[in-house]
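Just the one chain here, the form predicted on its own, laid out as structure tokens.
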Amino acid sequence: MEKNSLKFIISLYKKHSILFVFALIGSVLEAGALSGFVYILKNVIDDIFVEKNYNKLILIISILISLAIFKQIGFFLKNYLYPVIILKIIRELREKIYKNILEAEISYLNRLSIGEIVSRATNDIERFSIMLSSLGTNVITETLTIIGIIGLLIYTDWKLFLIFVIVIPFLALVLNHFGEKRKKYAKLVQESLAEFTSHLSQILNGLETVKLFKKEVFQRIFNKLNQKLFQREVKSRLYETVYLSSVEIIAYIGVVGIISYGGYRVIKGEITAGQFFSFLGGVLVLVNSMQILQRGLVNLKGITPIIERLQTLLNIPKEKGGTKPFKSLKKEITYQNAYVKIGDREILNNINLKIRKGEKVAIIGLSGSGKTTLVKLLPRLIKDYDGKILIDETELTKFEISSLRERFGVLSQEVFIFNDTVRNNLLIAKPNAKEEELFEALKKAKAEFIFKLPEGLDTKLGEKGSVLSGGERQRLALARLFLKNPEILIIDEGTSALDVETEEKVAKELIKSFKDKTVLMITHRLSLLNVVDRVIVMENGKIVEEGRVKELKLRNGLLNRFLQISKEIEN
């Protein structure tokens, strides 16, 4: 195990060091129990079978229950408190980790797949679970009894210790070799699981559009991540049962050489049959502990890979913001010389645009012309920007993160439904919400469909919504909007999927609602325009027309050429 990885795994035990030393002592009595065991057995043979003392046999039998008591006492304290600490310490990084989530720059875990982060999460915890339990049972617990076994064992007879002190070197190289090759296959085979977890994932987000296509080659695709899959778990397993067949065929050597020397020296009457016996047991529980202890340090070679790709997740970059609360909007929001790049394309260009408090704006223009990207640089769901963006007169970054957005709401066209009941997917923009605001908010987004619902509030919504249809997405999507409130009210194509009569209804309600409040909303409806302030017609990244519906209307502009269409459209 490398140096980073075991500071790693002391850190984490270090939380729970009083279990820890209650399982170690659980660990010496086992180990204590097991070499009081080997030892007696000379007594057993020397003073029972050969000399028949009656009182020893009373003793020795008095020896023995106690060594039994301390041993299950050991067993117990083992068997339930590593585990206990494990499972504890698998529930905080869980919890980490999700934590860690929740509060991650965007832009960084972008950059990994859905399904990467999901296995992280998953399939290395649980591996790194294993492996933390055959560090705490196998590994700790067979080293004590290796070490008291080989102290007795030398007491017992020093110059039979020596034959078995000779495999030793022949045992260190095995465990090296394999253990190096279990670690390259360990993170291989965890690399491959995460391969596969992606692309499921990716088919399960996306089935409807795959049953639209020729499954044969998500087929072809999902046959060679599952035969890759398949090939390392079959290499990884291939060096494991080597290198445990190695150890065993080493140590079958030893306890031959043994056998033969101890029998010789029994004969010539050197040590007696009890002292050879309870060597020769001692050398058995001694091989079957080197070999537990063995296949959980090959375990341990492959928990650097895991514990890597953990720390992945365990230092996700968190979200940086400035250090002043964001209290409430006053005057306005300036965009001064704003520009947004991704790579080599511009995005926004030039932006120079003034929202005033509690003004409702309609933002229009074709599809890529940086319309979503300049309302989301509000709420900083997206921060790399040029130029200045100022409410009132503080800069967006000097903002702390988490009060900005608290008065902020966001509807966007792909509406977040996370599988829970309706009134838990509501109490998420207010926890503390009474029923009744619930109905309320629920009305004021024409949700009325709700209260039809076979569990009202309490029915479930499956995967994404999936019980809702579109429309009906968005609906409780808006009525959370209505029990947040905010302050600065962002819909990005929010209603796009509301027919044209709920669609008008639902936005003289939002206008009503959010009367004194500031309304950013992106809409391909040109019959929305009729309840807004002002109106932002962009292309190119650029505001290329900018005012009033009526003033707008007079010019041959970019809005009169969106109206004729929506005309011909309707017509």
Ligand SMILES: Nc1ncnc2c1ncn2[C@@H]1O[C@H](COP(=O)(O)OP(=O)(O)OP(=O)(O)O)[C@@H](O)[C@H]1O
The other form holds:
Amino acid sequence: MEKNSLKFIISLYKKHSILFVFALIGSVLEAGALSGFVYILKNVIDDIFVEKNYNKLILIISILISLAIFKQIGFFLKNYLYPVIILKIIRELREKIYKNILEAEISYLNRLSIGEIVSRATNDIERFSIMLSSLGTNVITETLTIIGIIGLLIYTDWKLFLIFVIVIPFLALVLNHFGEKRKKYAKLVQESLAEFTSHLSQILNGLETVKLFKKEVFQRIFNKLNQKLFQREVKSRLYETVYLSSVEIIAYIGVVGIISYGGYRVIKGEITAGQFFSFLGGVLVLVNSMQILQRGLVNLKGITPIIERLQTLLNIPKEKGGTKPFKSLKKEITYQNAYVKIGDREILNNINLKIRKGEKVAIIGLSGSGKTTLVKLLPRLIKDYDGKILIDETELTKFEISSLRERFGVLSQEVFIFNDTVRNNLLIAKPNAKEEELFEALKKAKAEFIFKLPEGLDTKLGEKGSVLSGGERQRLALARLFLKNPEILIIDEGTSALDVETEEKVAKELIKSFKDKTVLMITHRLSLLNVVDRVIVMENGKIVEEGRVKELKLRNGLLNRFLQISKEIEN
Ligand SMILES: Nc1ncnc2c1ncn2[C@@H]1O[C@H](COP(=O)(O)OP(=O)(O)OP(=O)(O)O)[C@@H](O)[C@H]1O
Ligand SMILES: [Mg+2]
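What would the structure be for the form predicted in complex with the ligand, rather than the form predicted on its own?
Shown next: the complete complex, the earlier chain at its head.
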């Protein structure tokens, strides 16, 4: 194990050092009692069977009973406490990772894939926990047992022990060789299983597409995967069996060697029968412990990459913001020579713009002109910009991010609905909202369809709100916004999935409800321009026109061109 991994593991256990000490006592008791059993075997044979001493029988039986009690206490401490420590560690890791994800820099998370993050936070944690349990219950306990038994063997008969020492390297070689093979195929089986799962989930996700193509094509792909999985599993079984059987063969050879040489020494009177059996028993315990230890160590082999992967989740950079709490917008938001660059591209180019408190501003422009980027800067969903963006007199970056976001409401085209009830989806916006408030928000958002659902507010919405239509999802999200009642509202085509009539109704309701709030509304629907105070027209990252709708209509500018095109389409 590498230094970094060891350090990491120690840092995790440190917090639970008291429990760990008790678990360790368990290991010591177990290993000690086991060695004791082996040792006492000599007396059982020499004192009871050979000497036939009645008093010693009683003594030996009381020693055996005490050893059994110690062993069980040890077993309980070890078997219960190591896992409990691990459960605690895993709970802490999960908590930390979840918190890190919530507080993460968005751009950093975007660089990792969602699948990767999820797999690290679930599979890697699970595997890490299995590895840790093998460390405690197997590696530590068996190492102690091995030390105890070897000491005992040497003490009992060091000459006989030499025989055993000769066998050990062979045993290690065989265990290693077949162990690796066994592991390789186990891994291949896992890979095949993953392919299998991924294929199945693809089919299920794209079921409609699949149905439109020939079934046989998919069946063939599936059969191939299935066959591959089968073959790997069979191979894996084979190596598992070969491994186990070779271990047994070597053990036989060792035992035969010990019986031959040991028997010879007993006959010559150099050791007693008791010593011989005690030795043999010790060897059996030793082989068993070595096997468990070896398996434990093999399990630990892959721990370093897993720890490294977990560490990336544990060290996710936090979002960096300012320290000044954002109370409220007093006067205006100002963009001064603001630029946003991604690589060499200027997504926003020298933006100069003032938005007064309470103003309702529409932003229009062709797709890709930078509208979303412009507004996402404010709640700091996009972080990097050059130039100045001021809220009243303070630079945006000076504000503490969470207090800033609390005052913002964003409704975009892509609505996120959690796989939960309508009620819980609404309560995200206002955890202590009363029933009437929920109803009112839904009404304002023209989301009365919720009341017609059989279970009303308690209806489960399915994954990503799949139970609802696009427009219904948007209205639900809008209701969420009414509950949040933000000071600055950003609508990024947030009502675009509604029919024209409903969209206009909703927009009017919005402007009415947020009368004294600041509203920025990105829209492709020009009829909505009637409800706002001012229009901003964007092109290629620049603001190319700006003013009251009436004024812009008089000019022969971009807005007029848009209006003309939409009129032509209508006709
Ligand atoms: N993370 C990013 N990486 C690279 N380019 C980006 C990124 N985000 C946005 N862009 C680019 O910036 C430009 C402006 O994007 P933006 O989303 O602001 O446009 P928009 O005006 O909102 O368009 P639409 O009307 O289609 O929503 C686009 O050309 C887009 O490809
Ligand atoms: Mg956009």
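Rigid core here is just the name for the largest C-alpha set that superposes within 1.5 Å across the two forms. Numbering follows the first chain given and starts at 1. Nothing here was measured: the structure is a model prediction, and the numbers come from that model.
After superposing the rigid core, the Cα of D384 is displaced by less than 2 Å between the two forms. In this overlay on the rigid core, Y261 has a C-alpha that sits 2 Å or more away from its partner position between the two forms.
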